[in-house]
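So this first bit is one chain, no partners, the form predicted on its own, shown in C-alpha cells.
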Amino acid sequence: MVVALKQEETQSLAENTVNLAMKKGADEAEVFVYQGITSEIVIKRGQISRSARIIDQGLGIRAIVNKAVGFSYTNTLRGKTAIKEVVLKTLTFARASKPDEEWRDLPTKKPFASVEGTYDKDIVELPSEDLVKTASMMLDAAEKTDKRAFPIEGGAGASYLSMAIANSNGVEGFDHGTIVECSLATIAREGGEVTPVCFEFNAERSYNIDPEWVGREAARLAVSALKAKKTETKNTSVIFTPVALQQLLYFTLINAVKADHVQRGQSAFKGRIGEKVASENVTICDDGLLKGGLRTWRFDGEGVPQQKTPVIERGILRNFIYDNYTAKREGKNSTGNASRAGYVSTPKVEATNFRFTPGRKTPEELLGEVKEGLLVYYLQGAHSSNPASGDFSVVATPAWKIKNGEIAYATKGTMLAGNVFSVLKNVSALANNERKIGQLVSPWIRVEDVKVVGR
C-alpha cells in the first residue's frame, strides 16, 4: 500500500488554502483534507471473485461571509488552479447564502490528546497476497466446519486513512490511522430448507484479526438456524448481541443523545439531564480516545480534540454529544463529535465509540440464567424505528429460543416490538464479551419483558 500524500504536504495544503480563502474575502475559513487508500478482496458465491485498490482523496472547504456558510470540495489536489477555483466557488456560495444568525465562529486551537492502537505499519505495508490468504482462510474454515454451510459473499480489506485540518482561528492538525477487516456471509441448506443469511466479521485498527474464527462462526450460525420453528407471542427475556444492538440503537438511542436532535425537539431526552432514563446496570460513554477504537482519532472533523464523554451513568442521563455549532448555540464546548463523510460533506454530530461498560458474567452465565427467552443476533427493519419516540418494530432473523439456560432451536417469523427507552430501563445484566461493531462497543446485553411477536 502506497501513501500518496505525505503529512507535511497534506498539512501545508490545508493551511495554504485557508490563507487563500482569507485573502479572497472570507471572514472565516476551514479546510479539511482527506485521504483513503483501500485494498480489498471480494468473495462472491463462495469464491474469491476480484481484487481492487481504491484511492480517494480530496479537500473540502467551508468559508463564512457575514455569517453565511459556503461549502464545496475538489478531488484535484495537484496544481494551484484547481485549489483557487474551489476557493472562489465556496466564497460565491457563501455570498449567495442566507446568513445564519445562530452562527458564532469556527473552533479555536486546543491541544490534542494522544491516542493508542490506531496505526499499524504492518497494515500499510500489507501485500495483497496476504488479503487473498485471509479470504481463503475464511472460506476453508467455513467449509471444514459443516458441509451444509455455503458462503455467499464477504471479503477482506486493509485501509490507510489520513486527515489534515486547518482554520483561520489557528486550528491545525494531522492524524492518520489504519484498519483491517474480514467478513463472511453464509446460508445453510438441508433437504429443501434454506436458512436466512448469517454473517460474522472482524475489524481492527492493528493487524490482529482472526479469519478462521470468522469463517467457523459464520458457518456455525447458519447451520444452527436450520430446522427453525415458530415462536409464540409473549413478553419474555431477550439477549441482544452487539450486532443486533447496533442495528437497533443507531436509529434510536444514539440519535436521542445528539445535540442537534435535542435542539430540534426530536429527542425523548430533551430537558432530562440528571434524570434516570435507564436501568442502574447501564453505563454508557462516548469515548473518542478508546484504545484501538474503530472511531478513535486525535481530533474530530472540525479540529476539536476528541474526548471521553459520560452519556449515561448507572441509569442517569449525564450529557449529550455536540459539534462546534450545536455547542455554541447553548454556550457550551464541543465534545469532539463532529463527523464528516470524508471530504465531501460538512460536519454533523455523530457518536465516536459509543461504549456500554461491560459486566462480569460470561456469555454462558448470562444465557444460563434465562429460563425462557430469545437470543437475537440480527435485526431487519431497524431503520424504520421512530428516532423521536424510540418506538420500534423489527424482524429478528434468525433468532434462537432459550429454554432452561440453553439454546433450544432457531426461530422463524419472529418480530420484536416496543420502545428502546423501555428496553434501556429493563436491562438486567451485561456479559463481559465486549466487541467493536461500527460506532458501538458492547457485550451481550440481557433485557427483560420484551414483546416477542410470533407469526
The other form holds:
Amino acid sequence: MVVALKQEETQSLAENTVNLAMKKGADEAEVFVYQGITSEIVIKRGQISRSARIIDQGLGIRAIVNKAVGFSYTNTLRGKTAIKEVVLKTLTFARASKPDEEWRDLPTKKPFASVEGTYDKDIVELPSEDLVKTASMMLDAAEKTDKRAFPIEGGAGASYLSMAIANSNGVEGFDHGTIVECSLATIAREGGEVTPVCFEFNAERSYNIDPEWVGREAARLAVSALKAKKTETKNTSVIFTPVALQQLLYFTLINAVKADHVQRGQSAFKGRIGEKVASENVTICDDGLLKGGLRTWRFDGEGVPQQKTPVIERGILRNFIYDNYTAKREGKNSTGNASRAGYVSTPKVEATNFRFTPGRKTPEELLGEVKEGLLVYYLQGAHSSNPASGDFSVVATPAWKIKNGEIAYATKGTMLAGNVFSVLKNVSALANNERKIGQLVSPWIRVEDVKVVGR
Amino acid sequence: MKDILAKAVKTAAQEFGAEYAEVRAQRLFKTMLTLKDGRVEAAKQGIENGAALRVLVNGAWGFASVGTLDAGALTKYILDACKMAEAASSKLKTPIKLVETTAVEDKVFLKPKKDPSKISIEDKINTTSALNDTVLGYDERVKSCTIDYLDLAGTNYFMNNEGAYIEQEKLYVWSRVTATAKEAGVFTFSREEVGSTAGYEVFDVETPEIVGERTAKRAVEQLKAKPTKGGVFPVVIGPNVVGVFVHEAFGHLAEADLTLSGSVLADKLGKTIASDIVTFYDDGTIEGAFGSFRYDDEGVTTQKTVLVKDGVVVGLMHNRETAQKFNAKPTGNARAEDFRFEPIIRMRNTFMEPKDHSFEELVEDVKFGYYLKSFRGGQANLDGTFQVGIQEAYEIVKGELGAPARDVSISGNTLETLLKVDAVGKDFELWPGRCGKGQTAFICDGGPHIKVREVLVGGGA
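Could you switch over to the form predicted together with its partner chain, since the one displayed so far is the form predicted on its own?
Time for the whole complex; same chain goes first.
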C-alpha cells in the first residue's frame, strides 16, 4: 500500500484548517482528517475472482457559532481554495442553524494513553500476492474439510487507517493503525437440502491470522447444519456465541449504556447506576485501550483520550459511556467514546471494545453442563428488536440442539423470544474462549430459561 | 471529464490489455441534518469527488476507488487495479465473462419541481423542526424524537471500453423519523421514512404533519398493546409489510449472484413456488420512486423485470456477469452506493401485483390471527428462512380488527409461506427504504394487502 498522506501533512492540515476557521469567525472549531487504505482479495462462489483497492481520505470540520454547530466534509484536500470554501460553508451552516443552549465547549487537551498492538508495519507493506495466498489457504482448508461445503463468499483484506485531530482548545493528535482480516461464508448442500449461511472470520490488528482455521471451521459449521430438524416450544438453556451476542446486544444493551440514550429517556438503565441489572457472573468494561483491540486508539473522534470504563461489575451497573457533549451536560468527563465514520460524520457516542470478562470453563464444559438447550451461532432479525424495551423475537439460525451435554442435531425455523435485560440476569456461565467481533469482545455465554419457539 | 475517463479506459484496455475496463466518476453534494428532540445536532454538508475504476484481466476483476478526478491519478490506479486483478487471477478456475450489451451514449438531466440544492438550509431546518414538533406535541407520553435528513445531488459519469458514455444526474431526498414513548415502565418505538428521486416536493405530500402524526400515534397506541401469543396463525399483511416480505424473503433470493451462491431459488426457474395469485416485479422505471434510475452502474438501461408470474419463477435480477452465466439479458440491477463501491446486484422498486379482494374480505373469515400493518426490520437467509419484525400489528378476532399487539415478528420458510397466500387485495402502496448488502441502496417496496393462511408468529416473552 502506498500511504498517501504522511503524519506531518495530516497534522498540519488539521491545525491550519482550525486556524482558518477561527480567523473567519468561528467561536470554536475542530478538524478531523482521516485516511483509509484497504486492499482486498475476494472469493465469490468457490473461487478467488476479485480484487479491490479503496483509497479514501478527507477532512471534516465542526465549527461553532453562537452555540450552533455546523459541519462540513470534503475529500478534496489539495488546493487552498477548496479547503477555504469548505470552511466558509461550515460557518454559513453554523450561522443558519439553531443555537443549542446545552452546548458547552469542545474538549480541552489531556494526555493520551499509550496503546499496544494496534499498528503492524508488515500489514502496511503486505503485497497483494500474500493476500491471494491467505485467501487461497482458507479456501483450500474449507474444501478439504468436506465436499458438501460450498464457500459462497469471503476473502482476505488489509487496511491502514490514520487520523489527525486539532481543535481551537489546543487538542492535537495523530494516530494510525492496521487491521488484517479473513472471512468465509459457507453453505452445505446435500440431497435437496441447503443449510443457512455459516460464517467464520478472524480479524486482528497485527499480521497474525489463521486462515486455515477460518476455512476449516466455516466448512465444519455448514456441514453440521445439515439434517436440520424442527424443535418444540419450551424454555431452555441457550449458549450464545460471540457473533450471536453481538447481534443481540448491538441495538439493545450497548445502546442502553450510551449517555445520549440515557439522557433522552430511551434507556431502560436510566437512573439505575448502582443497581443490580445482570447476574453476578456478568462483568463488562468498555475498554478503549485493550491490547490489539479492533477499536483501540489513543484518542476518540473528538481528541479525548480513550480509556477503560467499568460498565457492569458482577451484575451491578457502574457507568454509562459519554462523549464530550453528553458528559458536559452532566458536569462529567467524557469517557472517550465519541466515534466517527471516517471524515464524513460528526462524532457520536459509541462503544469501543465492549468486553465481557471471560470465565474459566472451556466451551466443552459450558456445553457439557446443559441437559437440554440450544447452541446459537447467528441470529436473524436482531435489528428488529425493540431498542428501548430490549424485547426481541428473532430466528436462531444456524443453531444446534443440545441434549445431555452434547450437540444432538441442527435445528431449523427456531425463534428466540424474550427481553435482553432478562437475558443478562439469567447468565449462568461464561466460557474462556474470548473473541473479538466488531466492538464486542466476548466468549460463549450461557443463559438459562430462554423461550425457544419451535413449531 | 469525457477525456479524463477515456484516457484511463484506454490505458487499461490498450496498454495493459484488460478484456474490459470502465470508469465511473462522481461529483456529489450532500446536505444532512440530525435533530434530537428538536435540537439541531449539526447542520451538515459534504462534498465528494471520486472515481471507481474496474477492469477484467485474465477473467478476474480488479477494482480501485480513489477520491479524486485527476487524470494522472485515474490512470495510475486503473493500472494498479489491472495488476491486482492479474494477481487474483492466478488461482482462477472459471474466468468471468460479461454478457453483450448495447453501448449507450446519453445524457440524463433531472427536472425537479423543487430542487433541494436550491432550498436554503433554514427551510430544511424548518421542515424537520415542524416534523419534530408534530411528534413531540402529539402526546405527553412521547418521550423522544430523532430525525435524520439527507439530500444528495450530483452527476455520474460512466465510460467503458465498449463505447458507452453516460452522464446522469442523481437526486435523492430522504428523511427518517423515530419516536419513543413510555408509560408505566413500557417502552415503545416507532419509525417512518420518506424518500424520493423526484425532489423536495415529496414533503408537499408527505408533510411534516402527516408523517409526524403517523409516527407518534403508533408509538402511543403501542403502549396499550397486548403481548403477542407465539404460535402458528392466519395473518393479513398490509402493503408496507408485504413490501418488505417481497424484498427480504423473496427478492434477495432472486438476485442472481445469490441464486448462483445456492439460494433456494437455484433450481426453481420455470417452476411454481407460490399460489397462482402471486406476481412479483422489480421495477426501476417508476417516476420519482426512491429505487428508480435510467441507467445502472454498468451502463445498462433500467427496466420493469417480472420475477414471479402467477406463482411461477420467470426471471432473476442480473448484472452483466450473472446474465452471461444464465444466458439471460442483463436487467439493469447493477448498482453501487458511490465510487467507493463496486456495482453489485441490487433491487430497485420491488412489489407484489394487486388483485381483487377488499380489506374486509381478507379479514372476514379469520377467527383469531394478526393484522401486520408496518414493519420494523426484516432479514432472510439463502436457505429461504426469513424473519420480519413488525412495529404495528393488531389482533384479528372473529373477522374484525382487535387490540394492538406489541413486538410481533413472523418467520418461516419463504417458499412454504408463498404457497399459503390465500388472497390478494386490490389496493396498492409503495414505501421507500434502504437496503444493506455490504453497501446501502435506496429502494422502494410494496404491494396490496394479502392474506396468508398460516405463518409462525413469535411474540414477546
